[in-house]
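Only one chain is shown below, in structure tokens, and it's the form predicted alone.
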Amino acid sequence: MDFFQFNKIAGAVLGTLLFVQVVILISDAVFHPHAAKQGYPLPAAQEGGAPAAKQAAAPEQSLDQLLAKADAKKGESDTAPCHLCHNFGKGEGVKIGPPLWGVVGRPKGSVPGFDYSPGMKSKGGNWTFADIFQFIKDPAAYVPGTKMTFTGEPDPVKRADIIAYLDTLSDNPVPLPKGK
């Protein structure tokens, strides 16, 4: 092998190794990690731990205190992050999830067409607000096995008001308890 010819071979591996430095400094600037917002803040995500700190300074109330309070406005707009995966008008069918039209009241498990995780078809017994508020608090710890990905919604005040807005999507709502 002349010179010439090294020369040309240790300038293609060189120019190679150029081209790839070039294409990885622009690709993270392109797709720099911190450069991304969420589009809706996760319960974790929040400064600090802060809603656990409330939760844990407000003082405990009942399921039913906290439905007699619910607003279900509030809740359409917390559910946001739900409509991913479910969908919530009368006669939707299936997306990832199960359709969420009519669950307060219809039994576990029982839509047709959607592949329940064992866990859940083994749950039984119709959805009540009470089942609803344990479930989106912590899918993983009401039905071990699920399949929503959802790691839960720690604030009861918020869980109130999304049951309060599923309560709504029924044409025979369940009746939310009354104001003590």
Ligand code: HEC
Given for the second form:
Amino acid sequence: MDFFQFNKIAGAVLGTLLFVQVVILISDAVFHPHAAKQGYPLPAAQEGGAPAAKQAAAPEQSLDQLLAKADAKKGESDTAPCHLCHNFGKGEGVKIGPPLWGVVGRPKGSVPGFDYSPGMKSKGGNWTFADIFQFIKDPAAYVPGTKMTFTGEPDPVKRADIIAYLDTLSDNPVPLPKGK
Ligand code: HEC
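Let's compare: the form predicted alone is above, so bring in the form predicted together with ligand HEC.
Below is the whole assembly, all chains and molecules, this chain first.
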């Protein structure tokens, strides 16, 4: 075999390999998306759908259910931003906001020596779990013109934890709802 013959054969082999490569690339490009489209939508929809449905169900839990599962320890750390304005300890006084010892069950806007907003003064009633749950979600929506310039805690699970913790700040905590 002389040099030119070898070159021809090598060229033919390389040419064939190149052709095969191109065919593979094209068939990949043509058939792969099809395979993906046909094969995956169903399982993907099932896998993605189930947890999404579970998550969507979470906010629909009642406050009683949330409180039955609430974690006062987590609630204690979730009250970190509240300490800027509130005292939590027994006998502690007014800061930027009224002290929160014993707040669960006490009449709204009732700490002597704290100048509540007119909206809070006229709110009426005692601080039930449900009222605190609404108030700390969006203070300005619950008490228009409130002096509590806290944007609110949107997570219902965290709010339930916070309430469970606030409830421990008392000599006679109001019993939390029990799980069913
Ligand atoms: C920026 C300061 C600030 C922060 C942060 C803050 N508060 Fe307040 N809070 C206030 C003020 C001021 C009032 C009085 C509101 C009024 O008079 O309208 C208040 C009122 C309250 C009341 C009603 C108390 C009563 O005696 O009627 C509760 C309950 C309360 N805050 C809970 C919380 C919780 C829980 C947090 C944290 C999640 C928090 N606050 C964060 C300033 C704050």
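Positions refer to the first chain, counted from 1. Keep in mind that this is a model prediction, so the values were computed, not measured. Note that the rigid core is defined as the largest set of C-alphas that superpose within 1.5 Å between two forms.
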Residue 172: Cα shift of 2 Å or greater between the two forms (core-aligned): no
